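Take a look at this single chain, the form predicted alone, given in structure tokens.
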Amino acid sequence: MVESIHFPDIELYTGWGEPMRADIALRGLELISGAIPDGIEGALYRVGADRQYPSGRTDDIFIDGEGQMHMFRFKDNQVDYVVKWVETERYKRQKAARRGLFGRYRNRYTIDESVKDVHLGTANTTAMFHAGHLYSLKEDDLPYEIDPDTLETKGRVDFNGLISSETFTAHPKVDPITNELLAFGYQAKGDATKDFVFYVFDADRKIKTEIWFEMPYAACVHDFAITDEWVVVPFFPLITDLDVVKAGGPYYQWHPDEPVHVALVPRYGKAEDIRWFKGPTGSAGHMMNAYRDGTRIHLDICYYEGNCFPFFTTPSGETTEGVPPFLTRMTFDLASNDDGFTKQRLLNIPCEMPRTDDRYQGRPYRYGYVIARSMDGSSGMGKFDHQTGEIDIWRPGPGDSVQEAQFVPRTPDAPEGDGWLLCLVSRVSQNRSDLAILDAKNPSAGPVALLKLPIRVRATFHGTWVPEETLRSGQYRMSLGEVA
């Protein structure tokens, strides 16, 4: 007999957050105001984590769940919606079981014996499109990839034997002037290891760069940033000890006494030229961009004084208190002789989930997107810039919140910060969402056309956008705008 499906009465299923277990297919979404700017023609993609099952336990984490597709479909001046499964190892595993087979996050000594030997990736993270291939990622597997137009999963994939890491990062970067990827494996070698891997694969999917070193720690490296020549890889103290985690703990602990350890990697060199700096304990999850500047290197990041990661606790078991990100620059000289870093705070405001004008990713640059939030738990969409230090949000009203935006420029060839911002909105009083687009240049004046979900879209993290013409040739064909 299969048992009755009941989750948790914990905080993080209900409200909002109570799982949607569903795929979902809106043919049309209604246009509430305004219109659809011409020219938006492609696909935005994004992922995020839904439960399947219930885990059986309840220290059940956010970031943990089966991933889902969402695609908004823009096309002949409508939007359809879709959401679907990713369709993993152990999504299909607990599929024919009909219940939860995993337990805690990451740690497979918590998990059914009946797929001790299934792959724990949840693929619930990102979507990334390269070389004419759709993939959702999630950093602990390799990616899956998923059909464009249909969403339906072909696969786990290795790139053809050329990803030789156990994992791959859920922040890869693709770069839409020379359309190679740059990303990276950590613990690359399995669980508690510190193999780190970094690569670079040009445009038709070939191997350009491909640089293995060891890290400090085995840390968590959710995300690093580019520059023309170099990669900015922060360490955060964020630790995975394996007894701890074969013990049935938590696969991250906190530890405030470690420093923080950075490595700028060569773009297109060897191990060798790694430089390293060090500087005091704090966290971040999430970088806006990096670029060179003469011998400095700059890293924007929305920087914790702390652990970004609260429920993951100290050795001793002990919680940290939850502490603010503000968007922090972090410089590094590659001419001193001195392994520290600078830090300046640039914006007051606490923000989150920071994006760019994707092409000017590892390049200087003025305009940053980011959530803004406020002191009733809601969030805004905000643009800052960089030149004038000024933040322009828009609010979507009491008690309703934002997803991270996704930019699209007016054209392939626009002047930066020249386009669009598409977000979600949560509609947390009506139990539903939006999509929002936004015109970049003046998001505070509010949403140039608003298009409305009949359903709640529970938690996107994050994804990309990828034009009609990229989906039909495979390649992105944008080039530098003239200076804003």
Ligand code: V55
Given for the second form:
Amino acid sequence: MVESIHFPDIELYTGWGEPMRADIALRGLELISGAIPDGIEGALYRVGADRQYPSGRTDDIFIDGEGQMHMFRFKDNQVDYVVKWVETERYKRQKAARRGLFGRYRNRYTIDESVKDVHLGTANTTAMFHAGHLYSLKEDDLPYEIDPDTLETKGRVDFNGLISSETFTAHPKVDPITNELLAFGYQAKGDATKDFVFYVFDADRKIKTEIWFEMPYAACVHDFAITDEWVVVPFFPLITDLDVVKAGGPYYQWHPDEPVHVALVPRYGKAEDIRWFKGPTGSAGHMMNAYRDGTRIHLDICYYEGNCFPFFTTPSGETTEGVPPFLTRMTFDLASNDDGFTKQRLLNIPCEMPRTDDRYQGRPYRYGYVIARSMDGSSGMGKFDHQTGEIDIWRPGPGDSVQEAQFVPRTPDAPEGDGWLLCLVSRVSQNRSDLAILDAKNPSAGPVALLKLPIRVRATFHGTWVPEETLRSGQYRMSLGEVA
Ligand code: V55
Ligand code: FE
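Having seen the form predicted alone, I'd like the form predicted together with this ligand now, please.
Next comes the full complex, this chain leading.
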């Protein structure tokens, strides 16, 4: 006999957040309005967290839960939708036991005795396609490889022994011009270790750069940004204390007394060339982009003047509820003798989940795409223009919200921002979703095509677009377009 299944009565699992727990395949989505533009051929992969079984706790957080890979396959004027559990070690052990076994978020001291030998990764955060392989990623473990057609899980991989880190970021950058993969691992030698490793892999997945160094504290390093010569790695004081974790406590605690540290790491250099900067405290999950301007590096980031994760409190249990994220430019001057940086707010509307035309990651750029929040809890998809400082927002409707955008260029060498935004819409009052295709130059004009999902796509964090040609050849063949 196994116990019956009950999810706790907490906000995370009510309404839109109710676990879906399903593998689904829909062959051909219904077109509500508009027309699918010619030239969108390929696959949008997105990853989110769902809940296979209740954890037996009431302190679950939205960044935990088993990973699911979602695929929107664009072919011959139709879109197929498939979602499948990522069969992580954790998923398979719970499936066999028919119950939750893994306790509190990332806390191996709260898991069932029977799974002490199991890797904890949930593969719940993003999809990465590089050198012909598709992966589902979570920052606390190695990548899981996924079949790009069937979404079957091939297994946990270390790139044939190339990755010696125990962890691999869920915000890698695959450069669609050079086909390089830039990635990192933090707490790379185990829980609460200060070890950090930065990797560059070439188009054939061979290591070009591997730099190990120590973080100032055992931070949560969710994202980083790249430029042509340097990569930017910010450390915010959400810190792991091993004693707290061993006692069954939270994986991170917020330390507002600690500064922000930023490492500029050479893209093709060595650890001794790293440049360090520091400044007053704050935090962020996500970066829009970075680029080099002479001796200065600009980092555009959705910045919280406080703690971005209110559910991770200070050691004495204080929280900083409701600090909004604002698009902010942090500038580091490599020619300056001091280790400070400047911060400038770029937009007064709270926004998160920033993206760009991926061809411009690490390069001077003009456009960013963000989820712009409204006071009533709904949200819209915004195109931010760095040249004018203006944002153009499509709001799907009262109570509805959008998930992170995916930019698809009109052609492999289209000018920056010439293409579409693929965007999941949460039709909260209808308990289902849509997939909207927006003109990336003019989102507020409304979708050029709206596709109906008769089911709820609960939540996805991040994803990637793989053109048809790249699915076949394994390589991106894109270039920077002429300036429009
Ligand atoms: C973040 C997200 C995570 C996580 C740690 O947005 C940090 C930040 C989706 O999972 O595990
Ligand atoms: Fe993220």
